[in-house]
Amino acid sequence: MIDLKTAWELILENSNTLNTLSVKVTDSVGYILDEDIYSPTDMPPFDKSAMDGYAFKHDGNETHEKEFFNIGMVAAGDIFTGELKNNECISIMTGAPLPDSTDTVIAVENTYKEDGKIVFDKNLKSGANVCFQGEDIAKGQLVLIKGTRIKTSHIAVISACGYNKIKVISKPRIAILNTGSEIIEPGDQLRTGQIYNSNGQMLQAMCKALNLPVEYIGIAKDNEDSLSRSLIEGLKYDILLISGGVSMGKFDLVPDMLQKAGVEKIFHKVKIKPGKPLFFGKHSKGIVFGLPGNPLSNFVGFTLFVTTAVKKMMNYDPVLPVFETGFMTEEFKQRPGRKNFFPAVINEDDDQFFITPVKSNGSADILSLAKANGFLIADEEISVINVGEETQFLRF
């Protein structure tokens, strides 16, 4: 049984950093860039007007009750090629090019219209209303570094740079099987004997909440036969996900079916609970990770392990779970000997963080991870936590 900084690294020495793929820039969210964008323009390209009004040129005196004639109007899309007088304004609209003889606009509310001719009812300073050239970024900037997670709010900018298409981290590909005689789907009919597949629909939903592309391949009994045809399957994929099957019952089979199906063993059991009995494992085409069946052994070696292999190949940074530090509410006790992950409350007030454990009946109860937005963690060699007593939690 290893400890917990030794199954990261092993995790990160055997998870390889997948190819470079190109992609279009609106199915780009949750990829890792993997080029530097520039910008081959000055944002905005030309000095614009950021309002509906009027452009003119100011005198640099007061404008408030001046009367200008309009001698026209530019709309965005449209370029304005003459010039104008000191007493001359001209109708523009939000985004139009400003005319090369003006430098300010006057929003239109700030008008009105007597005889035939408009009055400024505002003073403005030269140059109000008006987006200059290349204030936003300038041409040749860099705008997003090689290694950036591709959010929603970073599509604009790469479209707005001319990009359609961007040079990305692959995603690795990620097949999910249950294990268990026992287990059934959800909207089947319930026999005595047997129970709903909660772990299927969570793994799914996790590596959905991380914009991983993920196969379902089912339940496999506890069968050699059963299993068997299950992995010929789960092992096409960069990584399989095997929930159930991995302790040391009778019927726990997966561990040697995987090594007869050519499995290297990296390791098996984590000094960790819940979730000590964790296999990790490698072939020719990716990895494996047998996650122990009960729902929080399942969810804390998803949080803990598969994300850390999931980050290692797609480059992300940083590729480890944060641990964060904050103050326990309410005593907590364990028996010592390994590192805890106990469900838990995390609150925050004036920038501290406040742990409250939530009560658990075990690594089986859905309810306690369904509480909780975290876990406390707790080292082995600890026994009690106090109240108000310092101790790491991870938020999920």
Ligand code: AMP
Given for the second form:
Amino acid sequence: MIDLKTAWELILENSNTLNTLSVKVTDSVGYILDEDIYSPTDMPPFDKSAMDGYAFKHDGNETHEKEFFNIGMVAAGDIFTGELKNNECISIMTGAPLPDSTDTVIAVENTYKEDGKIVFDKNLKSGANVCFQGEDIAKGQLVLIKGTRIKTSHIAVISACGYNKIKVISKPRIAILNTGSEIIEPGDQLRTGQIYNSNGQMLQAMCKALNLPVEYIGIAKDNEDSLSRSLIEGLKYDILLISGGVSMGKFDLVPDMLQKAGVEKIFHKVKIKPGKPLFFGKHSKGIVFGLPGNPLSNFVGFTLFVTTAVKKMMNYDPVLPVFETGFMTEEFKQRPGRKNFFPAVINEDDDQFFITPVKSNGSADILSLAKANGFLIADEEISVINVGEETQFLRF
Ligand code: AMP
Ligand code: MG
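Next up, can you give the form predicted together with this ligand of this protein, since the form predicted alone came first?
The complete assembly is shown below, putting the previous chain first.
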């Protein structure tokens, strides 16, 4: 059986970066930019006023001329082509181009009117309240490099460079298939022997939380006919997530059925708890995860492995989940053998983290998952972690 590190290596090796896609800039957040963005112009493209006020020609002295005749107005979007004399100013709005014969702006609140003149109530340095052409960005300057993960804070500069679409790496299209003859959808009437589908909903929500396009295929029964019909549909996607049917039971048909459908097994079983019987495979169009049916196994499998594959396909860096360290508030005991991801409450106090395991009956105990905000990570060889001992955790 392979360990976590080897599983990650195999997933990275077998998950290929997807094609370039052109998306609207407004839809681009979360994608990895697949081109360099250059500014086609100086920014600002012309000297412009930073204030609503009056533009004038500064005489170079700190206590310059104080009274001016207002000869007109220039609004944002207008151009004033006339010449101003030394004793003249022009009313100017924020964002309007500075007339050629002016170099300084005084804010309207620092002036008053007297005898038909505008009197300046403040000393200004030459160039005050003007945004000069190219002072933020020069024409031809590289503003965002290929590989940048687009955030909302990037959108303004991309748009200011004139782009309405940009090239990014595609997101994987994900299909979710549940298996189990006992599983029915929430909302339907439960009969003895049946349980509601937790995983289908949870996996969809986990994909949506990452803004990934997700298609829900439904529930296949534990028989070859039902499974093979669903697999035909599911294998059209970049990533197929299957829950259930990958363990050792008589009706755990998924690994065999997948291989019959042309999926190459990369690994089956990882030395982790919960989620050991995890299946990972690839085919000509994409990759497949078979996540063991218990909901905590699904949650751990998605958090540790599916996110890693998604990030690799979208060209993210880094791609692996980040484990942090904190101190135990309670003793934790386990049977050594597998790396354990145990539901826990993580509290932060004074830049330190404190980990309290949640009472859990195991990988079917969905309430323990709901009470937790992370996993305590206990290494495979460990049998006890003492109070106050430092250990790893993964937040979610
Ligand atoms: P399996 O991996 O198919 O052997 O399932 C392991 C356990 O998880 C069984 O008790 C199943 O009933 C349960 N299980 C499987 N699929 C789901 C699901 N979609 N939602 C909730 N529990 C499930
Ligand atoms: Mg099953």
